[in-house]
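Only one chain comes next, encoded as structure tokens, the form predicted alone.
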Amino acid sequence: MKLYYVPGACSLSPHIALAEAGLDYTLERMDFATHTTESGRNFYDVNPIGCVPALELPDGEILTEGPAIVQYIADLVPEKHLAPPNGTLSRYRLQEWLNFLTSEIHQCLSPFFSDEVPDKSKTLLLERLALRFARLNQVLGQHDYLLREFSVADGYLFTLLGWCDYLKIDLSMYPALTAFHGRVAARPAVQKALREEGLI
């Protein structure tokens, strides 16, 4: 499998999932400025909307959208317990968290990367994020991971919290969140993914 990625972008989440799964994979970096890959491929030919992540499967099929990709990866290695079994309430809890992260955290953080978004809008987004971070802080104050045991949702949250650090969004009032970030960062597979993206 080949993962198309941008260092530190949301493609880090499936990268972590691949490393945690112990699967064979290759990486191909995409340049956001030119939308070409390091091999010279037009990335719009890979994903027509030009966004990472994109996972090229062995048969040439392309899978996009992080929450779908990480579940696909987890289901390839059920013995790793990166996602609960399909059809269980626990699996729906995983999907609940993945949807929460993508719609309530990811989408609120993305505008902070644009200089065109007015400061007033960013202030409103920070107020929205505060409630969501408080919820995460409450959950992670009760157990180490979102589903108690590490899952692909934790790799996604780790990625998003890394954005907060880059964007200088203060998380000091959420001690369980900062402890979680350090806990996930220490995992060998996460260290591997970070090294492979040149982030450490």
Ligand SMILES: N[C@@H](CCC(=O)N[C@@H](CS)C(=O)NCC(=O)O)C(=O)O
The other form holds:
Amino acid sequence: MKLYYVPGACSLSPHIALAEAGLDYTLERMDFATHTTESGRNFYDVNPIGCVPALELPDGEILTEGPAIVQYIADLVPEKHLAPPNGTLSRYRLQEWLNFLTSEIHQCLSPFFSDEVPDKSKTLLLERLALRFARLNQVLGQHDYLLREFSVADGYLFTLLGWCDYLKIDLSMYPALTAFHGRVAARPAVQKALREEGLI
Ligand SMILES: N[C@@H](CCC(=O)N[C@@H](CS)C(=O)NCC(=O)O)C(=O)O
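Condition change, the form predicted alone to the form predicted together with the ligand:
Every component of the complex follows; first up is the chain already shown.
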């Protein structure tokens, strides 16, 4: 399997899932500025909307959208318990978190990477994020991971919290979130993924 990625982007989440799964994988870096991959491929031929992550399966099929990719990876190694079994309420809880992270956190954070987004919009987004971070802080104050045991949702949240650090969004009023970030960072598979992206 090959993961198309940009260092530190949301593709870090499936990268962590692959490392946690202990699967064989290769990485191909994409350049945001040119939408070309390191082997010279036009990335729009991989994903027509030009976004990482994209996972190339052994038969050449391409899977996109982080929440789908991480569940695909988790289901390849059920013995690693990276996702609860399909059809259980716990699996819907995982999907609830993945959807929350993608629609309520990821999409609110992305505009902060653009200088063209007006400050007024960023202020409104910060107000929206505050309620959502408070919710996460409450849950992670009660147990170590979103589903109590580590799952692919935690690799995704870890990735998004890393952006806050980079964007200088202050999370100090959410101590359970900063503790969670440190806890996930210490996992050997997460260290491996961070090293492979040149982030540490
Ligand atoms: N809905 C997509 C969003 C992916 C996404 O936002 N990717 C960003 C990096 S974090 C990207 O590749 N942006 C490049 C672009 O928009 O051209 C997912 O959840 O996988």
